[in-house]
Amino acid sequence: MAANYPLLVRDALVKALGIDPANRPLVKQATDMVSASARTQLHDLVVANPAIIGTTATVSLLAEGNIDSANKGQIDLTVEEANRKVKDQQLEWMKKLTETGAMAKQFNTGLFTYGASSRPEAAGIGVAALGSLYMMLIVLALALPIGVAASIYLEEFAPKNRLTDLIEVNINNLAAVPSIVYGLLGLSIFINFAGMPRSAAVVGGLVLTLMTLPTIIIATRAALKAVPPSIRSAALGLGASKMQTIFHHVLPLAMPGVLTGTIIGLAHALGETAPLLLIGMVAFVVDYPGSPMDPSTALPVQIYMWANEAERAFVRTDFGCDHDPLDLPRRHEPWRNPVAASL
């Protein structure tokens, strides 16, 4: 458990690229060019299999995010050496690692499984697409039967008088309130009044929720009013009650309507970031939530951690580009560089 796995990394660094042990410079650069999630990544390895203990193995490890990018030709080598990361002896070493195959190219599925890291190598969206895939079935089973209902009874069986227009006029308006509203609504009342965990997915689904009602009950109630009126009285007229009218021949018919409406709200859930910000969702979490009530962030959260980082790497992790977000966007490939570990 408490292994000195760095000096497994060191050691078979030195010795791929014949470097004197005792030239703790040129050590040092070396073992700068393999990411420090490599003490992680032993460590798994081993505590997976302690059998391993004792022999020697092959295991690919993901190189520093700078190095990562030197070898994409994403960092100009034509400056001087003091004013760049990546050392001209470090280049030296990654032409030969190249060349000998120690060092080659490969698609860091990592994204998709890795936590938050503050090394944009090792950086991933699996616990941000967790925390928005907990979000989006809090979502979906509280917002589409609350708005499908609600939908019903102004359409179907509230009588038109003043408080139902008034009802009417507020949902038209909530579906035009800036989404911060309800991120402010929510820090008020779940996290403030009710006590509920900050940064939760939980608190995240409550609030969008509350953001995607308004629209599935207009998208709803216009599904309703446009079913023929013919389908109601024929369905009156062979004695059907007012209940089976609507609910086995109107809301069948209005379902596409409501479908399309829920798929626009659900998208429009996923994609907001200020409501979740002031809930706490922009904490640093690495971990996998067990469950809503656990700490998670979000993935439009997570992208926009990630473009206010200093480290370059991650606007690239997160836009796919050098410079402008908006030119052509390219695939995340980080490095790989397998090295021959004794353990």
Second form
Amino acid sequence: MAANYPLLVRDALVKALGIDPANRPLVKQATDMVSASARTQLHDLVVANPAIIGTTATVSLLAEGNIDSANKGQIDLTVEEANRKVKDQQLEWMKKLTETGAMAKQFNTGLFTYGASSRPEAAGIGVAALGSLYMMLIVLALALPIGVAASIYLEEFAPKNRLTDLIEVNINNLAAVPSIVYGLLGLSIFINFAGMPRSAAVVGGLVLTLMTLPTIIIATRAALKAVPPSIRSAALGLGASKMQTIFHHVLPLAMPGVLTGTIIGLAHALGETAPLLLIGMVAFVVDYPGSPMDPSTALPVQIYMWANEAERAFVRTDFGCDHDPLDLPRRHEPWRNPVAASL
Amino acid sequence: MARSALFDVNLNVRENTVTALIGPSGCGKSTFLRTLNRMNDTIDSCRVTGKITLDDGDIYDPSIDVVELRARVGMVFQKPNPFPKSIYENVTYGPKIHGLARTKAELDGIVESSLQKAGLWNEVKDRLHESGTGLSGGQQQRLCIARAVAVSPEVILMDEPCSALDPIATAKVEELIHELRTNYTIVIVTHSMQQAARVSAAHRHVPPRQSRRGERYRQDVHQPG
Ligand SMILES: Nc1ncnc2c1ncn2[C@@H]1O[C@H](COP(=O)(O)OP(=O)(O)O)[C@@H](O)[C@H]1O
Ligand SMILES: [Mg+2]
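Switch from the form predicted on its own to the form predicted in complex with the partner chain and print that structure.
The complete assembly is shown below, putting the previous chain first.
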């Protein structure tokens, strides 16, 4: 769909603001007020409904991030105009458009659906959330069964000897290993050695699985130990085999403890950033990953990346000044501008 | 390293009688009882030597399936230990794992007859699907007896089954044991001479013995059918 979408926006603005179309600098200032994402927004609109071509429609477009910040009073207007992101002329237009109702504050639901973007108004957590979801599914599918099976073996079947003592000590130690070390391990084993793709949720999931396993094993073993021996005796005395005793009686009684451990482990994994940095999941991912093999990012990593952005709209306050905590990107009001687009 | 809990034991247990074992604490009554259905196998460090026969078959023979043996020799423990499941499930668990019932009706029949034999039916017939752990101590112990009876064992071992119960519940359980002897061979451990006299036809005294260091845990228990 090769159409000149920015032109539509420009024409509409020129009309709404009453600017001379020949005055290039002025027109440029006006079009700068609308997010560059308007282009894709209009494109998507046309793709979704080709019949719209040739008609006049009213569409809401996002405002540019700095305009939004100015609108919320977050830009210091006492600064000299030349050093300011938002010019006096634009402020004047903002006032005018707000009065006519063409510009209004709205919640930008794109926060939940968009992916990464260099423009704060078009950035969202949708893509990162899907990456996190993939990883959690992988962790759940691997860490829970492996962790529970390992615990049952160690607690119920393994002989008590030097080797199992050593394994027990090591599992406890693994739970205390800094998470970034798991990132190094994942980088060298899964990516360098096994040749798995970088930035992929599958590698992230595997690394977080390794990280979560000790937590689940420790919790499960504690839960199995806590099952009263009288219940085991009762089952064994009735002629239940060891397997039947464990799976019919001991494990169901230990289940609440197992689930507590799993939830703690998963929550821990969900919030983990450091190991993901090392396996390349600090990626600028715009599109939803179609599978866990595709490049993706994760929620905490997304927040970490936003915190490093320069735009005012990505963070609420500068680091180190003011008391406001770091915030999610500020959302921006779309223009409810009757863009008389002749599509 | 090995310390023997018991040695030189030789005992005949008669069919369809109640045999009571009395002795001071720690003299090895429980240990002896647990050799009879091989519950001591679950303790890694435990060794048993000698021979125990049930209907002329050595129960420690390697060809013996412990699961089958425990279905033939049931056990009731000192502290009532119902599963934290419904009364119905407590009784049906044994028959289910041993494949004794194929239909729901058969299971229902086993539940009723077992609870009848344990003298608990009238008290719980309206709340079979409530938790077994919600019963009183005496009822729980009778539920454990019903659970043991449900797999139709030949022998029932009872390790101080009344020690955690009040006198009234004790009387009920004693009466029950007395009645059960017509169908089952019962070996019971007790602390009280009176109880031994009340429930049993024969009672044996297990004398306290000095454990001899270095001596292997040894038993020579003969148990003809
Ligand atoms: N699981 C066990 N591990 C090691 N020793 C045990 C174990 N159970 C019992 N014993 C020992 O066996 C001896 C007999 O115990 P027990 O049969 O329980 O006595 P009681 O006659 O009071 O039932 C005691 O000295 C006890 O310390
Ligand atoms: Mg005892």
